[in-house]
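The data below hold one chain only, encoded as structure tokens and taken in the form predicted on its own.
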Amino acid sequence: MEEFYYSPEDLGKFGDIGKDAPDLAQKFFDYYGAVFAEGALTEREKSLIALAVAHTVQCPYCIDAYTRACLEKGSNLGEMTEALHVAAAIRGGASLVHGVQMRKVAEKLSL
């Protein structure tokens, strides 16, 4: 049997994060049911944010589940990627804009 770091079965034990603090997970669990309602955004759009930064914290049990979560809700592929590239740009983004930091440091050591 070939074994990995990451197992998609582990996913459905979510829920047994709250064995040992169930208070805390509870919390959590009624949270997280309160961000993903529908609210000023639809759950669907929920589903494609939640997937792009799943993508940008590399969540391999959310990819998961949010890739099925936005197929669920009515999403297509397309829209899906879409969703990616935006959160791909703002990382990449967030990353570059960190030159000016390099800069500053490099210009004042330079002098």
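Rigid core (definition): largest C-alpha set, two forms, superposition within 1.5 Å. All figures in this text were calculated on a predicted structure; none of them were measured in a lab. Residue numbers count along the first chain shown, from 1. First, how it differs from the form predicted in complex with its partner chain.
- Once both forms are fitted on their rigid core, the CA atom of L24 lies less than 2 Å apart between these two forms.
- Positional change of M102 between these two forms reaches 2 Å or more at the C-alpha, relative to the superposed core.
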Contents of the next structure:
Amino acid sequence: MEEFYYSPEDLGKFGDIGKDAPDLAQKFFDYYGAVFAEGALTEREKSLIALAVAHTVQCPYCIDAYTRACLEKGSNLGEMTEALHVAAAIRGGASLVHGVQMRKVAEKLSL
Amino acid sequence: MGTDKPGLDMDTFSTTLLKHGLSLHHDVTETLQVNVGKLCNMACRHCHHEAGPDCSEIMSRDTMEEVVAYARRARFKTVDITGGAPELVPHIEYLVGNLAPLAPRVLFRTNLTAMWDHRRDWLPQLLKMHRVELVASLPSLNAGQAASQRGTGTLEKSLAMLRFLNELGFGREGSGLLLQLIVNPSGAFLPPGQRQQEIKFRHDLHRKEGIVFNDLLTIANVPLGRFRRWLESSGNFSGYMEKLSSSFNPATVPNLMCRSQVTVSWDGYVHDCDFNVADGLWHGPHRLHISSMPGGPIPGAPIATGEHCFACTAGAGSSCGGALAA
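Having seen the form predicted on its own, can you show the form predicted in complex with its partner chain?
What follows is the whole complex; the chain from before opens it.
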């Protein structure tokens, strides 16, 4: 039998996390629900942000959930792909901008 | 992915209604929907009719005359002409021209690309002359998704036709020529909120394409025909049906289009809605031809249902006239 650490069905069991700490779970899920409700940003915009962050933290559950959410909130594949490029640009940029540190150290050590 | 054959562990639609203490029957009929046939220039993957270029089912001139006579007898508030692609049906000008004086509101559903191919013909001018409302299908503003769903180059052609219609006055404020867009999902998921999608499409179409329209309606994909076969072959059928049934919203039931509508198929027979045409479900226990109908279905008459009805009651609800509940 094949076994995987991540299984799509497990996403539906997220609520089980409250079994041994119900008060904390309730606080978290209330907060979570409030965060994704329509506010200054639309639910669609928030889902796009969540999709990008999901790829940054590389959470398979979140990628599954927010791909579906983005489609159901009316985003198209072009918008979703651009959101990932924003995440990729920040991740790549965060690596590259540390090149400043590299250069500083190298300059100090070099003739 | 493997095939996903039906064998669902879920209540039927009629059982679901019973569990909620609801029943589905006709009210006063206000709308006559006329399906003029399955002939279409495209073969969209979401199509519940499996319409396409090779379909031979089209309404004859004799049946069109029966439809006009029925509309004269029954006096509907709205006449809704759909297909297939009505543009391709011979004598469609007869049907439009003779139905228009008989109802305060006449709708003509178009996939845009069929009309683009006939844009220099009489049709757009005829629709303008009779103040027919256009209901234009535009599932996605993403070229790749539109191509996958409807065929290569579909989005570009659709946008060109919308610009052409704007030039004629359709969709322009104050022209009296109404242009509605109808948006359905590009896959096995529910449509977005109708209001939010209208805001987005209005912004994107105006900013990027200079296109305007009056209203936008969202409609769910119905698990029949070509869409159902895709659901099954892609392994999405069970998940989609569970999504539809678990999203059943009893608040949609009083507003379902089938309560106030009668649909006539291309061969002149009476159905409770266009989806029932696709599923082969007729109105009442026996096949009825419109020539034998004195008026709309009798108020209180039952409506034939199937598992596809869950598509109209999921979430905010869905109909040929858009969402049904807040």
